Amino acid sequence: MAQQAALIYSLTPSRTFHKPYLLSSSPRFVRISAVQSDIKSLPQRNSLSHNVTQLKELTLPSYESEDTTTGIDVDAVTEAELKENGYRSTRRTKIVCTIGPATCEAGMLEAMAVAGMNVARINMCHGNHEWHRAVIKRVRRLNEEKGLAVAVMMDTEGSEIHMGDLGDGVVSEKAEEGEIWTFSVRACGSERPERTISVSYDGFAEDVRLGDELVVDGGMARFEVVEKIGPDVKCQCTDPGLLLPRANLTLWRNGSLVQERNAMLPTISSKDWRDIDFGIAEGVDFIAVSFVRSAEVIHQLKSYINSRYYNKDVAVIAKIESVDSLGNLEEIIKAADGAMVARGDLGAQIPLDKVPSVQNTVVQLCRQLNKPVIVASQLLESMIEYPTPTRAEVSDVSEAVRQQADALMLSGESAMGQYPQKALSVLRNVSLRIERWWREDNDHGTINLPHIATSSSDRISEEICNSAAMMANKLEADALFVYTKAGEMASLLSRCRPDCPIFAFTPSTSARRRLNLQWGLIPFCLNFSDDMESNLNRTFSLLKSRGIIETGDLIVVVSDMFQSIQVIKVP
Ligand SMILES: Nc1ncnc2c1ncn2[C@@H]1O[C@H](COP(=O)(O)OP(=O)(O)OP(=O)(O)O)[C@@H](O)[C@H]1O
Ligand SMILES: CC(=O)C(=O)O
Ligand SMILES: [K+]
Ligand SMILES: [Mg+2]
């Protein structure tokens, strides 16, 4: 079968270590030994080429899969990337795509994925469950066909105010200034009227009042409200700008948000609980949850998933979007397993230019509870259109990245724009970059990491893994190995943002998709055993024998199973 082919950008070569270190692999205990001084053979690391040297076509071959009780679970993807790059090359920062129709197709979910798309992301704002269920399903035997392990996020549609669809086919509708539209919570059904739009909120036309202001979409158009008929507003165009199906509508009164009664509306909806079951049923990896106003609604969410899937591996993404959510922030956080700033909502209910203060708020909150963040919207928003991006937009992104957010998201770009795969690669060079920088700028001092554990045994956890990034980065190791059943030690060590990165080997196949969005690691599946000495000598002959370590690699490994550091040179 013909495969998608797409263009994987390969840096030079740079795995030319020669490691002087040598340990002992005792369990329990730290044991360093024969550390010798021949540091200055060490390369430096700005001789590493920036250059991009070479453009290479890959197609991803047909996977056998591993039998895990013996192998080892890596992808092409992976793989490639690791051996054409060197370890210290490898992208840190996750990509999620959000897939729409530019990007639903079995042969563009493949070419996404070998650019590099970790978490495939679908909208129940759009679509309906069939659509959702199918693409699900190719994410899923792409998966397996292929050994990758791409992970799928289902977004709630949350029951903030929007457009309804602008009726078949219609993709936009332009309003110019001075036009007069209606806002109705009619629904309009086929036979829209010309310039009419539905609204989601039955108690629309009771709220608002003569002289608000209707901004779409964070300000893609607005509107000043002139006149109220029954469930019609007429409103006037005071900005032009396009109306996108289903865009968000936020009212405004003497410069602040409006919420009347709509602020009682559920976070999650029952149309929400509804796309939540069917999720779950098809096994989705994470539920990203929008307009989170405060915790509460994710310890309803969390427990509702272990009650009624206790055997199902979900985990919750609250979306910071709510002007609401900012003063419970830490809650928020807190209860839920990973963050998203969603900038788009975000910035329609607060000033503009505050949003990126609390993006960067959010973004080292996550790092200090040791949550996942995505900072999702508009990364590349005139990618949609245009085949490059705008100056703008790359510093935008370059600034996600040097903030070392675990993941950034393509929306439009990727679910209905012309250049999905441009806009991945433009990510993935502009993580590689910045990263790379980050790493070689050596004044970027230390961030203060909280404890976060609880118990003492969790504590210990912590302490390890902050030492064993700090040993490899003070031994500039060629990679952390970390054996983890559930994956806390994994994301533990993430969280320290190390220089090198980080293999994190599980038993779980969905783990190992939810290590995925997280910074710097590179999830392998593997059944291990509880003798260390095993799993290590027979990971090192796995990945030997696929080219990816190599005799002399620098390996500082931890495990869920013992408390203990052992820093080890591949025999
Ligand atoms: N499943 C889909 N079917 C059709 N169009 C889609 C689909 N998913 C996304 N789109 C299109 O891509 C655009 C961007 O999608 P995205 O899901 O990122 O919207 P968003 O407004 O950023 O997110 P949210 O609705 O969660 O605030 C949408 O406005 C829509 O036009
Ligand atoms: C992603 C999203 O929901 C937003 O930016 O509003
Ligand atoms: K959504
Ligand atoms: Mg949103």
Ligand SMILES: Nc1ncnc2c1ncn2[C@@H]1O[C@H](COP(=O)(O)OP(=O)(O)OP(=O)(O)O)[C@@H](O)[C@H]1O
Given for the second form:
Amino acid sequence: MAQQAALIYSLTPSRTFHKPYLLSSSPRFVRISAVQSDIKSLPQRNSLSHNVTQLKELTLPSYESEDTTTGIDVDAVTEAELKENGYRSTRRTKIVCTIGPATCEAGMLEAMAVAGMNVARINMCHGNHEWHRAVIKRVRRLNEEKGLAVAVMMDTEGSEIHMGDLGDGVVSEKAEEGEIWTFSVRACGSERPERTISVSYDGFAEDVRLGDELVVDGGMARFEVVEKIGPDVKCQCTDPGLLLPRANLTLWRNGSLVQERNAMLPTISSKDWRDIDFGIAEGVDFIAVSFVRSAEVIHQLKSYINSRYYNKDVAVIAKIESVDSLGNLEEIIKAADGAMVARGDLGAQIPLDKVPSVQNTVVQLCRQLNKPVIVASQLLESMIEYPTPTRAEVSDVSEAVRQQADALMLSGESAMGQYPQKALSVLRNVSLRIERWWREDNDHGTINLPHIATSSSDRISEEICNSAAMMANKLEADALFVYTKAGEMASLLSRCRPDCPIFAFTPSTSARRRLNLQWGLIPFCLNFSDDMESNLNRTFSLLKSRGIIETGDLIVVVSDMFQSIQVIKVP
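Other form of same protein, the form predicted alone, not the form predicted together with this ligand:
Here you get just the chain by itself.
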């Protein structure tokens, strides 16, 4: 058996490396000299690492879940990709897909998972609890039967003003320029008059004025108020577009957003609380809270979950889509477990030319604070109707990947679009291309991230992960291994955006699914002990038997249990 080399670096707050010392007296471990001047002399990574190719279509076989007391669980799609194309081929940017009529059946869910879906999002603006429960069960069954780790995110409706449903079986309507539409607070029922839209807010007809501009779904269509008749508001379409059920409505007057009434509405409505109870009972992994205006609502929700569902493991995502949230960004992101840049509704509340800078600010702030961030809304909007995206949309996706957001999200493209798999394929392929470009052009330099730890122990973990990522880049390691019980050290490594993929080993199936949202993480379910040498030997044996790693691969290892970094060549 080939010798296995291991190295531990002790750390100081100045982030300098001290002289390496021997990990173990075992003859299996031999000391290596790897000071800065010797890095270039280390063996180069094998040729397995250099190819980035498109993921071929896979037909997943039936899968019997591993007994994690003796085996290891890894996403079957990622495993196939690793075997075929190598470490460097793995996509680091994750993909969230909204599930709707176009993708809710078991066959389509499997096709989307195979094509790269990491998180399935259910939007509580649409459907009822029975429908959402069926989708959640299908995703969980798919995970169990096919060896996948697709997480489920539930998105609350929020208390902002919305359109109602469009009538039985109607998924969209087209508003043409010059047409007169009626927006009414009356319940229309199944016999909805032609060109009539119900509105969720009872005071709508009282608040609007003649000449006000009504913006639908972040600018998908625009109307001008031309007449008020009791509970009905007659509006003329000025910008034609697609009207979708439960779309958000914003009101502008004399070039300014009318927000006084929305500011009086609760962020989490009574319906949202019922939906939250439903989602937690069904075991969703993430709850995305709509129209967050301050950190207080995040604290309120987390306190509610901890007191009523103390044994439930669910993360709270703050959706940044309200102008009020922009003055409280740092407090909101610190309070939440992650954030979503919901550009559609946000773009209806701030000037359009400010949206890109807000997106960049939120993405960078989330990385600094070690919180996953999702860039959402209108990434590939044209693919709702057309099989190919516009070049501008591809550039938009590329910019989000270049900013190194943790995840990209499809909304209408996957929920009710005609080409959900093609839209997903575009996100996957553009992500792979831009990530490869970034790796080829970036020298990785010194990792310069602000300290976020609040305790001595957390500070040490943070320093270890920063140094491990830097070391992996300089040594051109094939992978980073992290053994983590709750996922914190895996998250810290992801924050550093290293060149190589991060294999995150956790005994928790829920933690494994949550980690599937974060940049660069490949989560494995594995029970491990406090004996790191035993853990490593067992992990190497299991991964080699599945063809995921090979003898000679260079691995940098960290763990929750020991404040150390190990550099190991696979025996």
